[in-house]
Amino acid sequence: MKGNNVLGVAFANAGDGLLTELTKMRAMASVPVGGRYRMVDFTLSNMVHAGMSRVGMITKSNYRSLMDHVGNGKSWDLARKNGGLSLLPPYSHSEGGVYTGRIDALFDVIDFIASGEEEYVLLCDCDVVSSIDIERVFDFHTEKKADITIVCKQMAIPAGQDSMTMETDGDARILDVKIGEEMEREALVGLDMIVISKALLIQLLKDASSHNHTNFSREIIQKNADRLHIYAYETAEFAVYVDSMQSYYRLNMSLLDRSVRSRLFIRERPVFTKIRDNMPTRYGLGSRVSNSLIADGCVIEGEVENCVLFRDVKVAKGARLKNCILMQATQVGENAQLNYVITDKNVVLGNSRIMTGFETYPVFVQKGAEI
């Protein structure tokens, strides 16, 4: 199977309800990560590195910043006369409004799915930061003559969401699917990355829609585990769910480790993002920075340790930052002290402000706040 024979379909708002602090005004797909990236960058980069040239992104709400970020898809080589990137509106034919479930969402864009010449479809969510060689997934799907292949990883079961956990035989065929397990254990967890033939997907969607089913995991995957040949492609590559402020914080802090960055940012498969022309970061006399990721356009005159700073962050003289994530255009006043703090965009923290959280409960400051 070749990538240009696969249609990509991504769900921009998957996991919104689990990260409400950051998705109140944006889709999960446009949540900032790692100083200069967005969640969607990893999904789109994985797809284009596999040779996929047509991608549809299903939106639901708060997608203005996503539209601004992805534009026409040029940054991912998806600005094309034929194919390329398409943002798909969130309106359902069956309900006359916003879709109510994944089956409803897919059935609403069934004409888009059917319109191309691709034989296969890759369904992806944007709540997983990963670097996965999808070409290997395609090869696995073909080799096993699978009806459906689900990319999985042995990991702790994510809390707070209806994750799929798999039980397989010695040939990686899925025997049982459990949804929403709340046990604190490791299991083979689905990464919401699914390969399926277009014809089978359309058939299953029409059948499910005619029965008023909305839950894709339960009504299409779990229900058909005995009837269809559904296989689990187990990956050992980098893949992390972002399903809470704690997991978001841990992910960003883990990127301070060079060995972690080398697993996510692979030279042969770089992560693409929207390019912004900006000045290099300026470091004032007496400033100190250690073990931190600093994006371009920042002005650092204070002390920064174990932090991730996005573009255009300003840290005034005497300010001390430790274990923080500061998003674009945050301003930190003189002599301020921050520890375990996450700020959204355009936050202003005044002179001598002191804010302290904890590793498992970082303090969050909402977009545009002035303190």
The other form holds:
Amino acid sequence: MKGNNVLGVAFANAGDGLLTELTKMRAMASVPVGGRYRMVDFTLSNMVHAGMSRVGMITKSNYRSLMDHVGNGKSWDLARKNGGLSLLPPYSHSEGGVYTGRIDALFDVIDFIASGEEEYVLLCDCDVVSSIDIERVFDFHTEKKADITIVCKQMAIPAGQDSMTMETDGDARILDVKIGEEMEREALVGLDMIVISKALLIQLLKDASSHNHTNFSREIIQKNADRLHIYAYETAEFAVYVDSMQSYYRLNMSLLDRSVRSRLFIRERPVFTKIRDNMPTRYGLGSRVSNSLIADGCVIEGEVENCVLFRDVKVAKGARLKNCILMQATQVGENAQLNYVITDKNVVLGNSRIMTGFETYPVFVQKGAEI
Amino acid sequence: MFSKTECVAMLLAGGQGSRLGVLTKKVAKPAVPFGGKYRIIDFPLSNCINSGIDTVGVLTQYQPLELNDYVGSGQPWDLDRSHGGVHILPPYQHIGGAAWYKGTANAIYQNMNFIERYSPEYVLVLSGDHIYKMDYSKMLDAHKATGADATIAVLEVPMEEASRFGIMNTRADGSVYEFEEKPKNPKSNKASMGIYIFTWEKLRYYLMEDEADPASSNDFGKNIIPAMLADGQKLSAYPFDGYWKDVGTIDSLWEANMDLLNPKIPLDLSDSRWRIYSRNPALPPQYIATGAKVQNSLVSEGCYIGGSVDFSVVFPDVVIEEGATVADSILMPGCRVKAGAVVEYAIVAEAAVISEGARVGERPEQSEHLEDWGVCVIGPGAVIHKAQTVGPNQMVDGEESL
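Please give the other form, namely the form predicted together with its partner chain, since only the form predicted on its own has been shown so far.
So here's everything in the complex, that chain up top.
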């Protein structure tokens, strides 16, 4: 099973509802993260490093920034004559309205899935920041003669979302699936990264659709756990859910740790993103920067400590930033003081402004706001 | 045969750049890294696309491997076109033999077929070793307005430096009556920038005449321009008043990089209306560690800075460990400065390693022999061993063991 025998299908909007501040104007897939990336960069980079060359991205709303980011897929080498990246926005059904559940969404694009020569499909969400060697998942799928393989990781059960927790036998076969378990414990949690043969997927979709089922986890995975050979591929590689402002903040801040960066940014599997041709970051005379992750194109003349700065951020003289995440083109005026602040793109903070949040509740400033 | 293209650019990128020593041992001068993330050739290529010129021939000869790879399909500069785009033009074999490019004019002469495919009215001739931002479309407008046969971009240099340049002596209307190469007693301070626009029909004639003359050195400055002047063709000087620097020597390469740190120097690389495009590596953002000190510097993606950096230009993927000191230096992609090492007034080339406690370069004010002082150069892949000292003005070749 080689990557070029696998069709990628990514869900751009999965998890939108959990990160409402950041997804007001954009899909989860295009949420900025890690200084110069968007969530989708990790999904697509994982796929292309496994040799996959045809990817469809299902999106239902707020996808303009996503379209702008992925373009024709060139940044991921997915601008192909055959295959490459296709954005799959909704179209009105004769019944009206866009899809409501994942089964619906996949059923909508069943022609896209059926076309092409691939025998397998990798279904993937864009709300996990990860660096996972998917080729090994494919090998595992073949070796186990699995019907379905779900990539899982041992972690605390994410709160507030319908994540799948797995109970497996000694051979990694999934015996039982719990969905949306509200327990504060560690478990084998599914990362919504699923390998399945095209033929089986199409059959299951048709069956589910005829029963008017919409919930993929419940009606396709959970219900078939005893009937199909569903396996859990447990990864120890880097994978973190972004499912709240708190987890978003923690993830970004964790990148200040060298050992975390070395697990996410692996030299042989670089994370690709859209190129913006910024100049290198310029540090001015009075700049004092420590423990910070800084993208290109910034101009820093103030003090920056424990921060993640995206591209084109300007920090004027005398400004003091601590524990902040400033997205693209944020401008911080002279002598401003910020602590535990997250700014969306193009925020302008005037001179001498003071804003303070707390570690568990960072202040969020929405896109384009002028303060 | 293609449809008509008004102006085709020919970029001379075949020079060895021998005065850059170890920096151009394996790569042609236009491929030398510049400005924290660019290569020299990014400047003329970006100027072309920003000026609306989308057909560019890049003439290569010396060590073309890395340059070919870098230019590739031209995609980073938006020059991957179905019609036009960027083309690498190395010397080739033809009936009657094969010849290296004998000079700048001969390089264009050997590629007349390439130019003719586009039936241009004008040909823009550029060098691959200058740092500047220039709108060639304005120069083309001037060329058309004056009705000149050739237009040469000129920069006013300080009179005392004029004898280092090719000088255009002009009349009040900007037309050129004389060209002097490095004159002892310059009559004017209008230095040729090595940027020419020719009406193609005229240039084609003079290229063929020049080729027929066995005594010619087939050079634009030495032969083509003087021949056109001698025949009474109309040559016009086009004044340029922005930043322009020939980076053909270690000193000028170092200075031009340092100019980027000087807010008074008018070379703004952050201008979104005139971006300088380049091939970007896929690296995470730079990380500045606790205890690091970074001031007055440019730092690029993928760097890890643990030590102190002042007045320096740091390219992608450079590691400066805790306790290391870097000042007034240029660190090219992937080089490593280990704990306790000191790098001052130096150019450290790609993937070089400065080991723990080593000292590279020296501040001029500390030098005992100021007359011998100069920027120190550590060649690509060179390893400077623990506690070793490399003095000012030295050049270390990575392939020769120390």
